[in-house]
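There is one chain below, alone, in structure tokens, taken in the form predicted alone.
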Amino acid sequence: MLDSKLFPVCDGTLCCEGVSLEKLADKYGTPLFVVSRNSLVNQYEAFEKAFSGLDHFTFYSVKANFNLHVIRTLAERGCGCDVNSGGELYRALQAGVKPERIIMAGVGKTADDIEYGIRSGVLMLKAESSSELCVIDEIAGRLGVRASVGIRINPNVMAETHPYINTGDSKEKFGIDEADLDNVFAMIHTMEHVELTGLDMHIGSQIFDTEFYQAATEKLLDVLTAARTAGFAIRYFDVGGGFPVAYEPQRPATPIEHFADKLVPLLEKTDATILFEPGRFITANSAVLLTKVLYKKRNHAGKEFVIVDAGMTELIRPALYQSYHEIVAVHQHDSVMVADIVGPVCESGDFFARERTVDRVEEGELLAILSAGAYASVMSNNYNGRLRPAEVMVDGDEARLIRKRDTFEQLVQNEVL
């Protein structure tokens, strides 16, 4: 849930730190992602300050959320990158993030995302299958380096989350099955131009049992210990993401201490350097979705409408995970009412709520969408010819553009007549 410091409500109006959203939506239009900074940083220290007693390196999933400001300023706190493509590689560096604090990730990076990897000098590559490992050696071969290399391990752990963010059961596309290992230690053995650094894993996203992070972290300590009898000197054991933030007030989020309660007394005896790739967690409630309710209706049942502004195309995770966000009018009411909250978009499916409980909110209020700073903006695509929407970042009380909305032009700049 958002911080209520951070988006307080001040005079009846919801704020982001010291500014109204209203005044936000005046200047900037809707609908419009508004990110608090200093929620980022709270957030981000927070994380550090659990897991302080190991020796670690914390690299933010920019998949969650790629805007260059906030990868900036989480890597402005010594915050590196865990990138999953060429293009979130460039954006990093753009950003101002180091090469050697920078991982790169993807269970299908093309040659090209590899050579740009290498060439740029990212700390290690993080390979998913044996043929993977084979187009890293010859590339690296061909550049003349050894490259540093993990392998991702599929834990076969199967987590309880949504099954589209589960990434840890052996019935999915990703990592290296434990069963082959042996067959891959060998074959690592006759590459001359790939140097195995370390072990990786992540079991999925939202994973609120501490339960399922201990048995995976055990499996793949038992990876570990199999690579350094192997005679492969790792250096950096990586447990991954997925640290679960709260999207609805019913479904607390376990406390990131929790997880450090489990995985520290495990994770301090690998004479290795932990590495960590939280995202979701950093910057899930760090931004809101501001929209303005252009419609409303009732149909021959009596169910309530409210057609917004935003829709699929700015916020797909109702519609891709059937996934819950809390709505609030940003001027306070004291009713309420039943509807559905449904986008402009030409489809069923364009909706973020259901028959929810909201704000009697009229044509022309404001709505704010919470918890949309993760996997919102970077899902968000020009479907029905929509235009991506502009983005500002909070920090006290100045607010800047971040992000600016697409034009008509831009929708067809690229296409060729």
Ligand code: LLP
Given for the second form:
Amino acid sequence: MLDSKLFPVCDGTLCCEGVSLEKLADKYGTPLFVVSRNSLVNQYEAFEKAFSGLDHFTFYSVKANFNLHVIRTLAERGCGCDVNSGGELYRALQAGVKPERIIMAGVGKTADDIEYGIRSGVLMLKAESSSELCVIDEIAGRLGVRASVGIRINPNVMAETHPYINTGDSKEKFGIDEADLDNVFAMIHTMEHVELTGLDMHIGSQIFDTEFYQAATEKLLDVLTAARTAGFAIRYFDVGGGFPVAYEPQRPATPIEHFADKLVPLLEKTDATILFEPGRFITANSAVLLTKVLYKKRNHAGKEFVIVDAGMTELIRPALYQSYHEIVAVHQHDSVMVADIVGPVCESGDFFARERTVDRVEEGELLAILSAGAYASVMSNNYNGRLRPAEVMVDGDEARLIRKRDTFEQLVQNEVL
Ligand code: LLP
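What about the form predicted together with the named molecule, after the form predicted alone?
Below is the entire complex, every chain and molecule, led by the chain shown above.
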């Protein structure tokens, strides 16, 4: 849900901070992502405040929104970055993040990704299999260094969330199985170029119940004891991300302080620096996707369709996870209607809402699709020859373009004629 102080209604029109969304649509066109800079800052600060009693460091998970300005806004406040590939590492470095403030994850990092991470001097590479540890050892040996490595454990905790974003269960591909840990520890002892500095987990995303974190943290604490007993000087204890946000007014998110209340007493026992990797919590409600109503039509059964100029190519979450996003008219209305809000892509799954009560908008009007700051623009694509949208960041009364809209030329630029 939007913070109404950062997305206020002024003169009957929705604004982002001090700037009217209508003016932004006029200037930059639609579909358009509009990000509130102060929302990013507030969320980061709220997270830091909740865990302020703890020796910790926060690494924003850039996969949620990797725009360079988003990364930079957070990095300027001291936040680090969690990256999942060479490409995300490149982005973080381009945004000016120092390598010692970057940790590198990924269940399938290539040798090139690993070499790039080691050469860049990231704080920690997180390994997810014995085979990957061997590749890290070999590459670090060739480069003549000892790589700082954390191992991601699969704690076998099945958190309640959408099955596609549940990662801490042993049925999923992530992390090293608990049963393999003794072998993995023995193997690392034989490796000259791997220094085991951290333990890591990430149980999933959009998790409301603090119990799952507690259960997984308790398991990771057992692994910490085992690792130290095996002679490893573990400095980092990484509990991942996954902290929830509200998308629907009827489903408020568990406050971040509740997670802190539950976890801090456990984490204080580690005698290690605690690492966090929030993504969605920081960016989800910082942005809206502005879209224009192209056409309205009604079928023989009286069903209304509102066809807008944004589609699953810009926000795939409803199609992929059946996610709910609030949709409001930019100009306030007195009357409502029940309609399907759908995009222009030739797939029946291309919808933002079905049978939704929305403002009775007319053709040419603007709608704002809310909570579009995480896993929206980063998952956008050119399917159907669509141009990925422009992005604007608002800070008070000022708006700046932070990503240009794709062009037709870009659609074919990598093809070899
Ligand atoms: N750390 C790791 C290792 C991760 O895999 C993820 C997310 C995060 C941190 C950040 O999780 P967050 O705090 O944002 O929940 N596209 C899906 C979400 C995929 C999450 C992938 N991993 C969605 O739109 O819901």
